[in-house]
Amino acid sequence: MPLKGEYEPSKAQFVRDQVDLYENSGGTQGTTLSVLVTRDEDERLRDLPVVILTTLGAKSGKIRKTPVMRVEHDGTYAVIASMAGAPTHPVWYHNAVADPRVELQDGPVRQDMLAREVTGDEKTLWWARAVEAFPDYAAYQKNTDREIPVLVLEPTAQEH
């Protein structure tokens, strides 16, 4: 069932124009992002693969949209709330854990998804397949003092 209310763009201009493209192309555009990779001592801009994220604000109601770093296996995906090793969690983080109702958009295909978040084993086994989709998510671990959240969205049952 898709989330309904009213939506609310980010109030980071990079963001909405983002999700704008993303969205507004069908998912044909828009759906990498230009990140800074850094592996051992090398530095380089590459164009990594990014999924919107619907979320309803936990405080607002409102209908938020966010693009995060895909990683998906076998039709799951995981989110990574690392937001770049900040000391807090992102918004997104906060509304999934409130209403775990979310959907996902890769590329042209949106799914209505349910959140949870992982522990133990099977956040070790996410948290690998997020580091070798984005590197540079072990450096984020590194550098903050709070435990980054990893996140499991699966596809929601389809009413027949």
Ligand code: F42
The other form holds:
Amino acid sequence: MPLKGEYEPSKAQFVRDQVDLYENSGGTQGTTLSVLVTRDEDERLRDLPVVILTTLGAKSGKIRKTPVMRVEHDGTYAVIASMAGAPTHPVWYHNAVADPRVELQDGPVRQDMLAREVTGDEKTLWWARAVEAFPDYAAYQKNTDREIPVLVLEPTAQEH
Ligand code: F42
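Given the form predicted alone, corresponding form predicted together with the named molecule:
Every component of the complex follows; first up is the chain already shown.
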């Protein structure tokens, strides 16, 4: 069931803009982040896929929308609360912990999902997938004592 509430755009202009472009284009534009990535000794700018995470504000109850890198495996996703290696978690992480009912838009496809934080071997597996998708995560984790959380998102049972 889609989350209900009043949408409160991010204070960060680039985030607001990316969410607007992504949603207003039906998930056909604003769906990547250009990043310098080296793969097999081939360093170049690559357009890496981005998804839009929708959470409920833990205090305001407002709808919050956050672009994050796309990390996916067999229909299950992970969202990485990296915040570019900052010492504190992003606020959206607290929202998703407080209420695990989230939405994820991957290109034109929007799904209701349930978020759960992973630890141990499961986190190790998803962290490897995340770094494969977006190598900067490894540098972010190296630059902070904060353990960067990984939330796995699984589609909720489809409404009948
Ligand atoms: N951030 C990541 O952490 N991981 C990524 O993979 C990632 C990729 C990415 C790709 C493209 C792009 O444009 C941005 C990307 N970002 C990524 C940045 C991401 O979109 C966020 O900007 C960043 O993670 C920070 O998220 P944030 O939720 O901390 O945003 C702050 C700035 C924010 O919006 N604060 C609001 C405000 O008004 O200050 C509050 C938002 C909020 O949810 N408030 C809660 C409420 O109740 O409404 C209160 C929650 C509480 O407990 O206080």
